[in-house]
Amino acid sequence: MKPLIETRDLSKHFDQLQAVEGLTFAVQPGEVLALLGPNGAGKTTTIRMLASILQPTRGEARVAGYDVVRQPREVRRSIGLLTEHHGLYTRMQAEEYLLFFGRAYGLTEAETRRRARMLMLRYGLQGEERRRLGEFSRGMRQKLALARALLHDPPVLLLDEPTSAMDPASAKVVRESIRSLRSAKRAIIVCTHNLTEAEAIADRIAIIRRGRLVAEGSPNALKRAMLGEPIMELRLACPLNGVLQHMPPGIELVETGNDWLRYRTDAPEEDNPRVLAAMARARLPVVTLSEVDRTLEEVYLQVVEGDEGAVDA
């Protein structure tokens, strides 16, 4: 299948400022890409170019098969856009607001009402249809803006900080919603500063620094590329004295404690059974054998604070 989002050498300059420089990536149908980077890295500028709001200085991008420069109207019909600043009309009622955008998207009133009811129910806004948006909390406004982005069931979603200003329960609902929106007919880009959230919802991570793509890959692939092979931790119900002599050959120990040890492996599916078999032969009581958790935050900090070149995992 062709990518639903595709860029080649996408760049945007403002006088001497290179806000985005040479971005090349693709998002396939059914895929969620998390776009990460510090403030000023170029994430929002990238989203605006993909939405045909800003014209690139150089390069090209296609969204849902349409060129963002030559076919901006078709691009805008094909995306659901959630920006940091929602542009809500605070004097309007919630239902009135969604009906307005339904007409703008070319939906019938009946279809707009049906989808509006479904989306407001999904995001816990049922019963608020006649309430003015000026009376909504920040989190409620965020959820209504997300409902607006989904109103016409677009094939591409561009979501900038979709859970900002939300309480934990609401943020969980939105994260689950984003995961459920994966389909063979939809691609999603999420910009977020919440690295735990990015790891939970994204198939791939793209990290931008100073307008350039410096790392890209699945969360696990990036961890391996930046932090090395997985580290396993073996915990025993006895002191470690004498245990090391029973470890199978070829196991690379990295750390030990009173009743535990850690080893690095590039083939856990082969090494872990060997370790457990060795412990069983020695009649040593194993409590747990598990992978040491390595966070996306470690990868992110190493990329944006270090001097490494681009990483493609």
Second form
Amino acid sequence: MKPLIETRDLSKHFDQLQAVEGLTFAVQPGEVLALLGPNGAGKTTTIRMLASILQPTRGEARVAGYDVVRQPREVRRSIGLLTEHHGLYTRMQAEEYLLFFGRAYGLTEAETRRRARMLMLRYGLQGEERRRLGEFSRGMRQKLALARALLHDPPVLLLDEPTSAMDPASAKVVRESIRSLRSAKRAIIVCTHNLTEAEAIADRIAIIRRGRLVAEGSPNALKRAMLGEPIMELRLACPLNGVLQHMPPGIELVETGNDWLRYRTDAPEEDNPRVLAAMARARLPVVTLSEVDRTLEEVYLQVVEGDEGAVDA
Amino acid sequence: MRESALGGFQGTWIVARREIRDQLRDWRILTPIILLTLFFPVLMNFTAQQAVDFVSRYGAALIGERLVPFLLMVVGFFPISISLVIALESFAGERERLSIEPLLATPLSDLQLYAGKLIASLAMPLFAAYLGIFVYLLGLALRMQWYPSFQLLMQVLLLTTAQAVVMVTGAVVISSQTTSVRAANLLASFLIIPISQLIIGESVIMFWGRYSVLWWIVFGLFLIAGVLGRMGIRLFNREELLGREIDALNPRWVWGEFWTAFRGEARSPAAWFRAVITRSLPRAWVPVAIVAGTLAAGFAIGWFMAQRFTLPADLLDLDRLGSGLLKEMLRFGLMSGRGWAFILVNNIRALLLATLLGVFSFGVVSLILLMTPMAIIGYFSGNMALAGHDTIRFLLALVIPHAVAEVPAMLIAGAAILQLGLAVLGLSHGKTLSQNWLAALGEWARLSVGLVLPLLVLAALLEVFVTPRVALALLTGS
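Same protein, different state: after the form predicted alone, show the form predicted together with the partner chain.
Time for the whole complex; same chain goes first.
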């Protein structure tokens, strides 16, 4: 399958500042890539280059098959951009605002109205069509901005902080919306500081630091690459006394407590049944055996604060 | 189908219509426009009537006659002054509120966005100005039975339009150098001051009754609007709008840009000087040719002016100078180090002034300044010819000995100033307006330090120590 977003050595320099340096990645149809990184890492600049707003200093990028430098109009027609700041015209009414952007994207008025109503309904903005945007709450503005990005039904979505300023219920609506958009074979890039959200919606994570891609992969693969193999926790209904001698050979113990132990394994599907079988043979009562939860935040902090080179997981 | 729906003017109109509707909802824009359109012309009617009645009582009816068209221009100007505010708000304001990015992500081209905003900034103020003029003229027709001539009406309408276009296109250039409305408003004085001066000038012309001069002003304004419009089109692009944070002044960066342009790739003074001769000078051949043409034109203008303002022939008789010439020369400090320093400092000062004025006038005013001495020489040469004297002898004796160094200095200096003045118009790919300008300033400094200054030193030496001797030899035989 051909990627909908593809960059090769994409770089952007502003005078002496290297905002983005040598980014190479691809996003397939139906895939969500979360772009993570501290403020000033180059996420927004990358998004702007993919949206054909800024021109790369070096390298190339193709969006929906179009070159961002040579075919900027086609690229812009193929993307839906949700900017970091919603950038709404506060004196306009909601429907009027969407109609304006529909026209700017070359849609007919009837088509724009139909899509505008559908999107406003999806994001719970029905009944607000005639209301001035200045009267909208921050969450409502963000939802309307998302509707604007989806108005022309683009195959590629570039979403910068899509759930910022939203209450939990609205954020959930948007997250579910992103998941449903992914299933419609769109390629989506989400820039976010919300790591839980990134883990929940993204198929792959790309972490940028000082303009360079320092880690890329699925959330689990990144965890494995950065934090090591999964760690399993075994809890017993009795103290550990004498338990360790019953553990099968080759199991790497990491930590022990009064009635629990943790071990690292690169093959849980083989090791876990062996451990459970050993416990059963020793007639030791097992309460739970589960994987220790490792957050993306740990990975992120390790990557962003560390000095390691690029991690491709 | 989508392509055609966005093509050409339709995309422009989409942007313009939204902005006009936005303006119609803003009471801060509507209130002054309504006041200036409907109440101000009525007030002007009253003022015109009172003034005409008053001055007629003292037999100065002419003042009243001249005041009525002047007020017509004023009635048109006040509403268009708002176009500057609207344009700053539309260009810098949208950038400041960050609402421009979603717009830049649409398939609309930079030109469509620019033209749409330009039309929107002009439409309301111009409509208000035309309506104000109509209300004012209606009042005059009803109260005083005064009707403008077709020429005056056209002049006022065109002046009003041209001034509005200059202000809006200028506002775009200003906005491109800021990221906030506050900064844009501060920079707007670069527009407000010249426009105010222009209005004062137009007032003088109208009271003077030289209405034909107004055509030249209309022509000049549209020319400036064209230049500013071209600059605006170059500056209003996505890369410039979102690619740079330009409100902060960074002296180190400014110096770095200038020094890089000034030094070039030279590693020693000799290599630098070679580069000035072999690279900078050949690069400047077009502006040098333009300056040469201008200087020649200055000489020709002076020559023809001699026919209109002819000096008495006996005043130009060089032979009568006799032995008194040496005394006069010494009195003026010639043939002394003091005279050399005076001439050199004076020439440098004149070129610095020409540079300063050239920066603010795309090099035009500096060309006029450089033309002036040539026009004076042309004027005297023309008078010499008219009086039947030997013009060549006059030039050989008093001009050519030091002109051999001074004229090349003027040509190179004029070319460097022209390049600097026009730097804001010809943006290089990937460079900002300030980068372009600093590069031109570096080039100006290269030519000035490397060639103009040495030539001026030489010219002053020749003027003080050689020209007087040649003059004495040719004119008095001593």
